[in-house]
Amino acid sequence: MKCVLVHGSPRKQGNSSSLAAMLADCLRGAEVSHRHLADLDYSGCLGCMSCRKKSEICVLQDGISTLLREEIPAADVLVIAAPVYLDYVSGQAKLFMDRFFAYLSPEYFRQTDPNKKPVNSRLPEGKTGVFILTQGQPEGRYGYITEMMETFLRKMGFTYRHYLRGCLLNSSRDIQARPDLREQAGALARLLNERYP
């Protein structure tokens, strides 16, 4: 299994990164690459539409170009881990996600037949997308973010979609006292180990 784990927190030892590490530690025999967005120099989508007109990939050249062009298309599993900042994912994660616009197929914008299965994504089928979200607020808050992430992953063509959500995590030390989250990470890892033996 090839897994790309994208850390969307500016804090490398923060809760979302710690929960992502718990998942990665349980992936048996996987090739896991960690990418910390805070270490990379990149921008969000510029709306230049080059990926619609003259290219099938994002034409921007920056710190996430290789990640978008090579690593994610070749991976079986993409994990995006991010904290909730100001009612949504961190800015680093949002800028990264905006660049996925280039993965939308040209057919996505021309679909008019409701009986035809849409072809949304240029990414190969069979991929798994995982979102790890951590927040200081209780579980009843920010549930809409998970719904938005479901729409994002489905639109981008991820066949399998999973979520880990850690709530009431205010300090980076809080997650160490949460065996329930470690157990959830382990259960998801077992599922992925079976899917990609």
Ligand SMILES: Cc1cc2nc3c(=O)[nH]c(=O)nc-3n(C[C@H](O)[C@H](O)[C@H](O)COP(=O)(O)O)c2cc1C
Second form
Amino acid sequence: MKCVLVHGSPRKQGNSSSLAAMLADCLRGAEVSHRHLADLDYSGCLGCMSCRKKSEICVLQDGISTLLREEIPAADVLVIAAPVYLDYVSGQAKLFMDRFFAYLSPEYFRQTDPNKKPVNSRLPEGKTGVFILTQGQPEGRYGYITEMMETFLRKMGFTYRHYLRGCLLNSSRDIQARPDLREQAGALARLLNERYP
Ligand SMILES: Cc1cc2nc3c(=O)[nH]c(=O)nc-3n(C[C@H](O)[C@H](O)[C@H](O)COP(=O)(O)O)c2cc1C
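Taking the form predicted alone as the starting point, write out the structure of the form predicted together with the ligand.
So here's everything in the complex, that chain up top.
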């Protein structure tokens, strides 16, 4: 299994990265690469529309180009881990996700028949997308973020989609006292181990 783990928090030892590491630690024989967005020099989508008019990939050349052009298309599993910042995902994660616009297929923009299953993505089928979110607030807040991520991952062509959410996590150390989250991460890893033996 090839797994690309994208960390969207500037706290490299923070809660979202720790939860992602709990998942990665339980992946059997997997090739896991970690990319910390805070280390990379990149911009959000510039709306140049080159990916619609003259290219099948994002033409921007910056710190996430290789990730978008090579690493994600080749991965079985993409994990995006991010904290809630002011009621949505961190800005680092949102800028990264906006660049996925280039993965949308031309059919996605042409579709007019609501009964026809759209071919949304230029990414190959069979991939798994995992979204990890950590927040200071309790459960019951930010369900809409998971809903938006479900739409995002489905639209981008991820055949399988999973979510891990850690609530009431403020200090970076809080997650160490949460065996429930470690257990959830382990259960998801077991499922991925079976899917990509
Ligand atoms: C700038 C900033 C904004 C935040 N906004 C929220 C928020 O709106 N709701 C919330 O529940 N937690 C908020 N938090 C808390 C973080 O989401 C929480 O501590 C999370 O576990 C941090 O993950 P990390 O350690 O991976 O960065 C905020 C933290 C920061 C630094």
